[in-house]
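Next up: just one chain, as C-alpha cells, the form predicted on its own.
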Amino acid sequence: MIIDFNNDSHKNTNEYDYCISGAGAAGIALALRLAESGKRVALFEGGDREYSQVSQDIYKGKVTEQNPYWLDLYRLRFLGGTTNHWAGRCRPFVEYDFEEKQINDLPGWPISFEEMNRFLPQAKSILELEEIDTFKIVENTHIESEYFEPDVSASSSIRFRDRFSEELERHSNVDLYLNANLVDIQLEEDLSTIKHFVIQNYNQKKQSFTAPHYIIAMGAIENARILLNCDSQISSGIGNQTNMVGKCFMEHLNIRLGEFVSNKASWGESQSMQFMTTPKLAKEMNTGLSNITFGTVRQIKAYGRTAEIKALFNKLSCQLGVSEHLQFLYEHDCIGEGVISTLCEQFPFKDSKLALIDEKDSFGLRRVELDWHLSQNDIDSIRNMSIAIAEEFAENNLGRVKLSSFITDSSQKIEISGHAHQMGTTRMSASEEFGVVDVNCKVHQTNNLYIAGSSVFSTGGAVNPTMPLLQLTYRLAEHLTSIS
C-alpha cells in the first residue's frame, strides 16, 4: 500500500516488523526482500512521487572552500531517490578492495570479498542485468600492460520509482508512506535500544512508529545528518560515541588529467577507451584504483544563461586554432580533441567530514557543512597513476598525452570534482573506534538500529556504488530475517 502521509491519518498499532527510512535503491530493495519473507514493513519516503522544491530544499547545506560540491544538486529527494537520474553504470568491487590494509591509520573492510560476492546474483537480478557474462569490456578498448587493463561494466536502465511503484502499491506486507520525514530517533532508557521513529509530514504533523528493528537508508549525507541531529538523549548523537559519524566522507574523484592525441592506426573509428588500474599498480605505486577514460570531443557544449555566447566563443576559438591560448578566459574543448577524465578512488580520511551547523531546515533539523578533503595519500595516488597511464598509453602506441600542469607541478593544487557518489560517513568497522556500524550494518552500541547504503562503505573502490550497495542491502536482509 502507498499512503500519502500529508493527507492520511494512520493509527500506529505496532504492527510492523521493520521501519525503514529512505525509499531509494537500498530502502526499496530491502523493503521488498523483507516483505517477501513474510515480514511487515513500514517504508518512509521524505519526498513524494514526483520532484518538489519543498522536499529538495531539505538537502541544502554549506560546503567549505576546500573543494566545490553541490549538496542539493547531486541528490534527488523523492520516491526512488537518485536512481531517478543515475546513468546506470554497474560494476562490483574487485577482490583487491577487500585485502587487509591500513589507509590513513584506518582499517579496510572487515568482511571478505567472498562474503560480499555471495549477493552479486541478487543485485544483478533487481537491476535486470544478464546473469552470465554480465560485465563486458568497454568496446574497442585494448592495452598490454601490467598496470592497466580494459575496464568492464554493465548498464542498467532501472529507475526504482518507475519499476517498483506498482509492486509497492499492491504488496500486502509493505506500507510505503510518502511525504513522511524521519525527524527523530527515540531511545529506551538503556540508550541502546531504539524505541520509535518520529515521522513528520509537511503540515507539521508528527507521529511515532515502532517495530523491533529500524533501518535508515537515506543516503550517505542524510544517514550521518540524522544520527548527529538525534542528540536529545546522547549529546554527541546516536552511534557517535567515538566521534566517527560523518567522518571519512568519500567521493569518486573526477579529474581532468590532461589531453591526448590518438594514433589513428591503433584507434580506428573508436571515440573512447576506458582503462582500470590493476592491483599491481596500486601495490607498487601506493595508488587507489581508478577508471581512466580517454575520449574525443564530439560536440561543443555550454551551459548557463550565457550558453549561446559561450558556444559561439568555443566554435570560433577552435576554428582559429587559438583555443589553447584562450583557456584563461573560458575553459572549453574543441571537436576532435582528446580529453582524459577519471573516476578515482578516494581513500578514507577522517578530515574529510560532515558536521552540523546552526542553520535549520523546515523540520527544525540542523543542516550540514561538508568539508571535503583529500589526504596526501590521495594526492600521491593521483599523480603516480597519471604519470603511469601517460607512459603506458605511449608505449602501447595509442597516442601521446599532455598531462595537466597540476599533475606535473606538485606545488599546484589538484583540481577535482565529484561524481555524485557519496560514501563512507557511517563506515563499517569491526571496532567502534574506526567506524559507525559493525559487520552486520548494525550501529555500534545499539541493539536494533541498522544502516543501509553506501554510507557504510569502508573504502570506495573505483566502481559506481549502486551495485555494491545493493549487495550489502541483500546481505543485511539475510541477517535481519535470520534473527527475527
The other form holds:
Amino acid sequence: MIIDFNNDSHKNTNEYDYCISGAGAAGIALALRLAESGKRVALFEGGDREYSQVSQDIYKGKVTEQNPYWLDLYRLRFLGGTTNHWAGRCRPFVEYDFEEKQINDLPGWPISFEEMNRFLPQAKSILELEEIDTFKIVENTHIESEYFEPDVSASSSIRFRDRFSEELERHSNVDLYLNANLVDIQLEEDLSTIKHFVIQNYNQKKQSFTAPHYIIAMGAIENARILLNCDSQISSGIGNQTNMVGKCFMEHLNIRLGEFVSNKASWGESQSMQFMTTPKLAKEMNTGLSNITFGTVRQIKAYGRTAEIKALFNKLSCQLGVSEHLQFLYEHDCIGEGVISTLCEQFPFKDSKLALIDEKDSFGLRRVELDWHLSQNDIDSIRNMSIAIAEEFAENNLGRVKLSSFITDSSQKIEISGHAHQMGTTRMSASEEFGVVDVNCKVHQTNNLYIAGSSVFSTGGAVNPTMPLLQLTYRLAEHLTSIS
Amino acid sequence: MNYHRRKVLKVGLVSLIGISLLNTKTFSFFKKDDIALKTIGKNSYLVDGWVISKNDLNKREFS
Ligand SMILES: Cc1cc2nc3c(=O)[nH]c(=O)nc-3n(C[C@H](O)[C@H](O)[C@H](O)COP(=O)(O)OP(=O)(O)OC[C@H]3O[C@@H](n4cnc5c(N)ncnc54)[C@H](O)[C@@H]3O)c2cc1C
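Go ahead and give the structure of the form predicted in complex with the partner chain, now that the form predicted on its own is out.
Below is the entire complex, every chain and molecule, led by the chain shown above.
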C-alpha cells in the first residue's frame, strides 16, 4: 500500500517487522525481498512520487575548495531516488577488489569475492539483466597488453519508481509512506538498541515508528548525515564512537587524462574504445583499477537531451571545416580525434570526508560539508596509469596520446570530477576502528540498526555502484530473515 | 631572363630551401639527440606532451 504521510493518518505504528528509510534502489529492493518472506515492512520515502524543490533542497550542502562537487545535482530526492536519472551501466566487482590489502592504513573488504558474487544473480534479476551471462566487451575495442584489457559492461533500463510503484501499491506486506522523512533515531537506555524512527512530513507532523529491526537506505551522503545528526543521546552521533562516520568518502574519479589522435587503420568506424586496467598493473605500479575511455568527437556526449545540438556542431565541425570556431565545445576538430576520460578507483582515505556544518535544512537537521580529497596513493595511481595507457596505445598503434599537463607535471594539481557515485562514508570493516558497519551491514555499536547502499563499500573498485550495492542489499535481506 | 621567369625561379629556390629546411627539421624531430625527449614510461618518451614509443623512434630515424 502507498500512503501519503502529508495527508493520510497512518496505521498502527508498531505493527512492522522492519522499518526502512529511503525508497531508492536499495530501499525498494530490500522492502520487496523482506515482504516476500512474509514480514511486515514500513518503507519511508522523504520525497513524493514526483520531483519537488522542497524535498530536493534538503540535499544541499557545502563543498570545500579542495575539489568541486555538486551535492544536490548528483542525487535525486523522491520515490525511486537517484535511479530516476541514472545511466543504467552495470559492471561487476572482480576478484582482485576483495584481495587482502591495506591502503592508506585502512583494510579492504572483510568479506570474500565469492560471498559478494553469491548475490549477483539476484541483483541482475531486479535490473532485468538475467539473460546476460557475460558482460559484453565494448564494441571493437582491442588491445594486446598485460596491463589493460577491453572493458565489459551491461546496461539496465530499470527506473525503480516506474518499475516498482505498482508492486509496492498492491503488496499487502509493504506500507510505503511518501513525504515521510526520517529526522531522528532514538535509542533505548542501553544506547545500543534502536527504540524508534522519528518520521516527519512537510506539515510539521512527526510520528515514531517501532520495529525489531531498522535499516537506513538513503544514499551514501544521507546515511552518514543522519547518523551524525542523531546526537541527542550520544554526542558524537550514532555509530560514531570511533569517529568513522562520514570518513573515507570515495568517488569514481573522472579525469581528463588528455587527448589523442587515432590510427584509422586500427579504429575503422569505431567511435570509442574502453579499457580496464588489469590487477597486474595495479600490483606492479601501485594503481587502483580503472576504466579508461577513448572517445572520438562523434561519441563524446552525443547522447541524451543535447544529442541534437551536439550532432549539429559535429556536422559543422567536421564537414564544414569550421572547427576552430567551435573550440569551446570540442578541443579537437574532427572524427578520429578525441579525449580520454576515466572511471578510476579512489582509495579510501580518512581525510576525504563529510562533516556537519551549522547551517540547517527545513527539518532542523544540520547540513554537511564535503571535503573531497585525494591521497598521495591516488595521485601516484593516476599518473602511473596514465603513462602506462599512453605507452600501450602507441605500442598497439591505436594512435598517439597527448597527456594533460597536470599528469606530466607533478607540481600541478590533478583536476578531477566525479561520476555521481558516492561511496564509503559508513564503510564495512570487521573492526569498528576502521569502519561503521560490520560484515552483516549492522552498525557496529548498535544491536538492530543496518545500512544498505554504497556507503558501506570498503573500497570502490572501478565498478558502477548500483548493481554491487544491490548484491549487498540482498545479502542483508538474507541475514535479516535468518535472524528473525 | 624576363622578370616573370626570374620571379618564378626565385620563388622556386626559396621554396626548395624552405622545404629542405623543414624536412631536416621534421626528420630530426624524432632524433633523440636533437630534441628534448623525456623518458616517461618503461618504453616511451614524452615529446611536447605527446607520448611516443621506442618503436616510433626506430621507425622514424633517418640518418
Ligand atoms: C546522472 C547519474 C547517472 C548515474 N549512472 C549510474 C550508472 O550508470 N550505473 C550505476 O551503477 N550508478 C549510476 N548512478 C548512481 C546511482 O544512481 C546510485 O548508485 C543509486 O541510485 C543509489 O541507490 P540508493 O538506493 O543507495 O540511493 P538513492 O537512489 O539515492 O535513494 C535514496 C532514497 O532515500 C530517500 N531519502 C533521502 N533522505 C531521506 C530521509 N531523511 N528520509 C526518508 N527518505 C530519504 C531519497 O529521496 C531517495 O529516494 C548515477 C547517478 C547519477 C546522478
